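The chain below stands alone and is given as structure tokens, in the form predicted alone.
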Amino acid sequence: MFGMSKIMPTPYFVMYENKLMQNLNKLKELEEKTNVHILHTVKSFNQSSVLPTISEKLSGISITSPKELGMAQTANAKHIHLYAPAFKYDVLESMSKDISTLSLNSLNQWETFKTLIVSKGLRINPKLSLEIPEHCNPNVTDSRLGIDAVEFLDNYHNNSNQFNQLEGLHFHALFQDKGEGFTLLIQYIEKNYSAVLPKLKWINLGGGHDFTSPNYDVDTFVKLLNDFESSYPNIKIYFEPGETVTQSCGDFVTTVLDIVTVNKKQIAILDTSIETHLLDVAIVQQKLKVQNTNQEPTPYLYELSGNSCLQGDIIGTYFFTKDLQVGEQIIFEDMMPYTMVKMTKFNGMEKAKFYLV
């Protein structure tokens, strides 16, 4: 890492800005070839030294909360979409004077806020069958996130004047979605919401868009979009496709600080802390990509641990390529999105520095 690693103290998130307008230019030019507007999510990237260049590629950002909000002003977005699970009165109405678009997550709060001066719409739960990890999948019958749509459509067929104001839809369906899933979602809402989508200002479709992946089907994407747009050339598709805009822009670095037997397992306490610098570990409990490992066994194998007195803060089991040495630094990568979000200080550690390289 250009001798970086061994000047900076650990531990710290390092971007490489190449890499980041390499995403921003791919999906600059898919806006481009669909006439779609890709919003990018604060919850997933909000380093303030970056936001702005995000900004100036994309067509705005997505928010949940004021103090997102700030950062999207601060950063010029130039459309600012709100959506959160519920909002208290005078917080929603201070935000709606900022904001482009809002969402709105449930029919109590349709009618608490429809007279609110600003293009709303209702977050929609279609409930599509896909293979999605339980704890992020938005479909399941019993989330909390989005209105069933069977209860939005007899609600809108039955007394349709309650929804004069509502100029949007949002579906949030997908995850880390290479083509497939979207095509099922299209159909899904032309299918269903046909009586719905002539009145309509704007879509926003959400995230789980995979669209930096050199595996996503740009082709069946543009042609869907090129197709429903024909038939609904007054409706603007907005997505907020979350970690594609970041995904593989950047690496975590850590020190080894101790290595310890026990019951013939080696065990490597690093400088960080699932708890503080990679809290999605723990929640999603996903197996981190990290550099000088391999899939097949080697004779190396070592549990990476965090330096905290919680038992549980076990970051995972590698395969590496030679001996750790107590010193040697640990890269993991691709660990741009939805990490630095989430830090805390947790046993008393520092936040983990960030660098833009």
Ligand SMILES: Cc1ncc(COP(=O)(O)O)c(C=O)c1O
Contents of the next structure:
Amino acid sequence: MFGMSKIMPTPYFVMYENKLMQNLNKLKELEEKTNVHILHTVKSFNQSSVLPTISEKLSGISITSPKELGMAQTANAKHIHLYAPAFKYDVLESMSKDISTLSLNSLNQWETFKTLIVSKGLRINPKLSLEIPEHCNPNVTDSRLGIDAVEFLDNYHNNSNQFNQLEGLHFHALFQDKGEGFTLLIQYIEKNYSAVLPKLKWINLGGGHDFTSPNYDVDTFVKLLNDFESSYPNIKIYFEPGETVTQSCGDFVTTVLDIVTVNKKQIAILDTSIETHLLDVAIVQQKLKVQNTNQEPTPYLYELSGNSCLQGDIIGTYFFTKDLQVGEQIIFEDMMPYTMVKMTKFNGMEKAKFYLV
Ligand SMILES: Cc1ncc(COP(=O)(O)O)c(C=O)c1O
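Given the form predicted alone, state the structure of the form predicted together with the ligand.
Entire complex below, previous chain first.
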């Protein structure tokens, strides 16, 4: 990979600045082509040494808590958007002075906070029918995330005065979307919110857009947005992606501590653990990309496991291109978004270090 990987003690995460800049340049280009504002969702990636670079290049940062507000401020975010499923009164009152826009999640929260002096919007659950894994699908019918769209529209049409202070709408409905879901979302909004849209100052079209993927349908995206903007020239459009901002920008490097053979199965024990460094693997049950492995069977089959005392601390089974040795490095690719932010110190293990190269 590069010299440092053999020198630095593992485990560590490493981010490649040139790859991050490629992603940021793509996002910036999209902003310029469409006049939209892309905010980085900081819960997906919050390394303090990198946030100022992201913040400088993009239009702002999207946050959920006072701690993330501090991160956004330190990174000099130009626009700070705040959303959480629910707020305590004193916490939101104090944060409201330092944010640019706010999305509230329910009609109860709207009643509680509608007189707060900040540009306010409501998160709506559009309940789009999309093929998204259940645990991260915000469209599920009994989701607590966002107001039921029918309930909101009924309330709006029956008594729009209660929404006099409403300046924005927020729809976070997509996941790793290459453009198809976005087409459905924008068509859905134009069709159902024609009475509301002319009164709004902004709309937040959420995260889950895979903008930096080579397969993202940029042309359709640009066309849909240009059409929307010509119908509603006074509405500022925000997006708040997380994953796509740091996707494909870095790896996680570990070392084989021991190799044991049990019932003819070769198990490599690594200096990491799912519980401490790879919680995503447990939650999302994701198959990680491991360097020097094949999809097709090879004679070198290994179960990669963690070094905690939990039997279930198993990362996965992989066909390697050659025999593994104790002391050898195992490199997990594309590990920047959501993995590092979830690290713990379970079993007394240290959190993995982070390097930018
Ligand atoms: C409200 C909201 N906005 C934005 C995001 C970022 O989504 P993604 O990382 O899929 O782009 C999330 C992720 O869960 C979210 O819950």
